[in-house]
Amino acid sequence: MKNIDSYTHVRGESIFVDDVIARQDTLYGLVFDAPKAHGKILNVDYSVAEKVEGVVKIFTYKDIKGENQIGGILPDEPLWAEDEIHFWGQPIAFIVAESESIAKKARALITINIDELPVITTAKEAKEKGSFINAPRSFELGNTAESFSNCEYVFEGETFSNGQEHLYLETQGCYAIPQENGNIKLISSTQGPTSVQQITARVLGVPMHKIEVDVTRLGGGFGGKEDQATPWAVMAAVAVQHLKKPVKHILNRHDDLRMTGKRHPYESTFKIGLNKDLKIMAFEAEFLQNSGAAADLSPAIAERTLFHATNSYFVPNVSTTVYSCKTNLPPNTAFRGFGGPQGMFVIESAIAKAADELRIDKREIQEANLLSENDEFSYGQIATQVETKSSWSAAKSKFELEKLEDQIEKFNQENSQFKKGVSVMPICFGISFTNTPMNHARALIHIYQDGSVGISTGAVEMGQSVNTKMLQVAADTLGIHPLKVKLETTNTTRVANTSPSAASSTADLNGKAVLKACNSLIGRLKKVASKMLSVDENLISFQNDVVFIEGKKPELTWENVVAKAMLERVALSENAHYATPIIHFDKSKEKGHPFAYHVYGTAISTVTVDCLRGTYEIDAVNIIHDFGNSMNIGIDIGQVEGALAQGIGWMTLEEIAYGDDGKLLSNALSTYKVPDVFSGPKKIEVVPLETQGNEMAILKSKAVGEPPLMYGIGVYFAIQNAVKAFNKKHKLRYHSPFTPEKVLMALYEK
């Protein structure tokens, strides 16, 4: 099946928050944001711009009703600075007037003074004063300073792995609506609407059944909107409340970029010890994440690292430990990967330090660690259905890596300005959220009187295709034409306090509340269709919108069967419940069982280096991928090249640049790159592993958004190998992205 939203999107008529057709009384809104990173506010002077002709009113924390604290994990973050500010970019006021362009005069208008106090930038700086989010978490597995002990070879080093915009193609927006009684509408774009109508009422002070969130779609997301989304609708909430008006609030793309949170940048210290074999023996890490000025979903983030500090390897003995470091900058948020491709990139490049010592080939390395079914993770979960070795190994055979890396050396041998590199990444990532409470989902389904059916879920559909999913998991189960069934709008009313669409869990969980309510349909379907044709409901089956018996098709009709159901009185809603079984984890001991299964892939990279330039292409990037038994093999092969390109994005091209003071430098498009059509690989394909998928997963086909963004690492590496086939005397730094920049200066370095 396409993806159902093609039609509309391709002919411009797919609705976003800003295409909504806005009442003749809408008002609009516009922050008035910090223009310093740290310090005391003496006085702000509104005076002059609320004098603007359109300007209705200017809100500050002064007129919140509830509590001015949009904080999830940690209560630390306010809605509105009240009288101190603690990144450049946090919201001080809220300008509403009769149209954008007002409150955008009137915000030119204002004048702030402000007593600086110095300004944390880097999580080393943090660390250093003591800054912390929280208290640091730490894994442990088996004994590392006795295993240190006995290996034959040990290495040290640093890496930094920066931040990254999401640059979604529809920023930050909501539109809310005032309904009767004091009740508000929010359309928002937002992965978390339970979170969006939450936090909205615990600030408006009033009960969360005042408040209803509605997601038709999202232009984008990648985590950027599952809790960031959150305080541009608290905003217009708040003057629906005082002004009983509709209030539109979309971020213009400047806004959105000094405003909002990024992956986090990563400063991490490794050691890595191994035997005379290459097994790696013993693997300590230590990871700053720059949190930003508030905790936001950092703590979480922090928690994933080391869930994925050890990738697809086993380590007997292992030490992990992050701190969430405070600093001020805008509070860094989830971006696809959560927190694991850090990890990931920690641990590849200690392993590329000791082969680089070595002298010898990092796959050696990695090929000798692989995962074994029955091995331990670091926080006590036993790998199950491993896929790692297989993958591997269809990676080497497929796309013949010995031949590559034979055709590689000889293209070096033969050039001098430009230099061939190959590496190749495995991947192991886990797939539901770590804070177990989390994992549940529910879907509402009618089936109409005409045998139309309609399916809520909590599910927000935001590129990556879950409607078309979910339609399919209905369509499937109840034997019809996809043509009868609605996806409707992401509901709070309909669907109510669902999880955020993340973890790359929003297929599994929903996908299984839809199957199981749909089975719970077709069982009293069933018992209608027996009495109609006089035989046992085990014989029946629902087929291409017609009843079999046995596999031979009476005349009877889905219709048929759903018109005497109605007359019948039966019931033809079902509202499903599903959470996910088995998984649980405990912090105190920091060991459980936390993901419902891993999934596995490897990737062969190459690329070709300019060495007099310091550019670079990709020239191919080859993948063998564990979609399990997927339900739809062009979705994912999608999202595996979508999230391919993002990854790529992050440890070559995307270079998050903030001043010593704090204010965002790559503020624009000019100054801050993204992949084009130019920058992605030549060549990419994507091989679906032989497997028979997991049962935890939707219908065994496996969750696909999050993990393939870990293949962009290995491009890194392989410019890194292109590099040194140029210049013998380079020390690898493992400082990303590694932009054309860094690699002229690699090149030449002495």
Second form
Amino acid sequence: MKNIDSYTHVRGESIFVDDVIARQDTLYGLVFDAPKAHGKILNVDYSVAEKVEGVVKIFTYKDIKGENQIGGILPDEPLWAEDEIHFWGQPIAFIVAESESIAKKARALITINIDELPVITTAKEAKEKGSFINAPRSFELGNTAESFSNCEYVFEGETFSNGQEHLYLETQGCYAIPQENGNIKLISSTQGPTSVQQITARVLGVPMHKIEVDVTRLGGGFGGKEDQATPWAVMAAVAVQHLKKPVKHILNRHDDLRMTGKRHPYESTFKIGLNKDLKIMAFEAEFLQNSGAAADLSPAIAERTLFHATNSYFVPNVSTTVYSCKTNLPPNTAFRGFGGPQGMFVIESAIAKAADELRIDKREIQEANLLSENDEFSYGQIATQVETKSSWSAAKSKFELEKLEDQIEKFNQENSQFKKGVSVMPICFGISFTNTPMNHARALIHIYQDGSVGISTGAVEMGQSVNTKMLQVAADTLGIHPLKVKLETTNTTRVANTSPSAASSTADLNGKAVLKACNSLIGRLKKVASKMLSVDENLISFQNDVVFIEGKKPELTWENVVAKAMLERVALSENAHYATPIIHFDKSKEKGHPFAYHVYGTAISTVTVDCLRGTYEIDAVNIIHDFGNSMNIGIDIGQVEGALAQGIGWMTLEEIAYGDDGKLLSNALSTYKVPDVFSGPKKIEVVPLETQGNEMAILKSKAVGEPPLMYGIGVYFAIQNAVKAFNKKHKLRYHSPFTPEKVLMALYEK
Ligand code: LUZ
Ligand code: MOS
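What would the structure be for the form predicted together with pteridine-2,4(1H,3H)-dione, rather than the form predicted on its own?
Everything in the complex follows now, all chains and molecules, and the chain you saw is the first one.
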């Protein structure tokens, strides 16, 4: 089954927000944002800008009828700044004009006076100054202090991982259209239609039922539109509330880069203790998360860092703490992996450090500590159906790791200008929103009287092909051809109170709801068919568009039964709700069973470093991945490849840079490099691990969105190994991204 969007994507016919045909009276919005990172606003002069012909109105916080508050987890973020600004790019006003170019012209004519205040750009400085978003969180298992005193080896170190720009192809945007009676329809590029609805209602001071949010699809989200699609939609809605005319608000790339938050940079310290058999007995880490100027999703992201702090390893004594540090950067936000990658980078660095000190291969320590069945995670969940060792050994044999290591050693002995490095990266990622109440979804299914089917869910299609999977679940369960099924837009009036499409859980949660709804409908249709055929309903099944009796020759078509059900006045619509069973978490104890299951896998990465230039090529990344029992292997392998590229980008090329004044320096694609076809791995092989899958996954097909991003971490350590092969004096640093500039310096460090 190919992606159902492929036909219109290839022809350029797929609809994104900016493709919606605008009403003739549509106005255009543009944000005026803070030109400094921190300060008191002394005054803003809009008078010249307001006089520009075609400017309809410039909105500020004074025009808000409800609350000037868009914070989700914590109420600490205004839609538009009032008397203080906290980051460069913070929205202050919203210019609505007859065209985008008029709005731009007006923006340049606004003047602002700011009494500047000191700017904090790093997490470390924020911690020193006691600038935090909320209280720190700690997970504890066993007793690290006692364990360290018994360890043969103890090593300490520090790490840094940088932020990451989401770079969705479609920038943030919304088209807001007035309806009758003060109702407003928002066509938004959001992963969270309900968040947009809820926050819009709050800011406008109206009930949620007055706001309808509709999403056809996104040109990418990657977490960047989980929370941060909201303000742009709310601004357009405020304008509609006042002007009663449609307002289109699409950010241009520069505005989007400057005004939106990114993956959180982390500065962390670790302490790792091993016994003489290389067993990790104790692990401590302190994570400093650079949260930016407001909470956004930072507290939830901080939590996931703790959940993944020991990656795929069993460590009996763990003590980890995370601080969400408040700085004067744009509020950082969800990004594929959601704090998990930042956590995993630290333990991989700790293992690399221990291996370097002990003059052994990192792999030996990794291999000695892989998670086993019934091991306990630091948060109390017991590991079951663990595929750590199975994926590790499958990768090792399938990709002939030992032979590869020998070849690389030989290559490095024979070559002086080029050095190769190899690294193994296991992953273990928990599936479910860590916030238990978010783990539910709904589906609304109509069987129309001609036998065709329409499905609405809370799932947002953002290129991950979730709609194709929903269609597969329905077609499979109803026993009809996929062409009979249509996926409707995601709309808050059809499916309400949804969680965002996030946490890799969208297909599981919404798919289970689709499954439930289809099963109810099939139950009703079986009753109808059983009456028509005068046979027991238990003998009836629906397959290939016809009705089978005990698997025998079909008697009736799907359409016959649906038409009869209509005459019999049987309900042909169903609304189902699914909530993940089993999961729970007690924050007062920091223990529980937060995840439905885990996804596992192992990647082997090989790189070649040009030791004259500091540049490198990724020869290959070979992966054994735990898909469970994939329902669409083409789509799922695509997800692994995309996530891998994004993980490699985060670890190697993508370097976010802010000036000390808080200004974004990497503010264009000329200064912010993402992997392209030339810098990606020359070869990627993704081999599904043979497993049974997990009942908690939809049709046993495991969640696939985020876990493979962390394979990219392996490439960092492969480069590090190659650098070590060239320069024995190189003092290892755990500072990503490992850009060619940093590689060059490391190669010639004395
Ligand atoms: N979003 C969220 C997420 O709100 N909670 C999560 O646990 C999560 N995990 C991954 C990605 N997005
Ligand atoms: Mo996400 S980081 O699953 O929006």
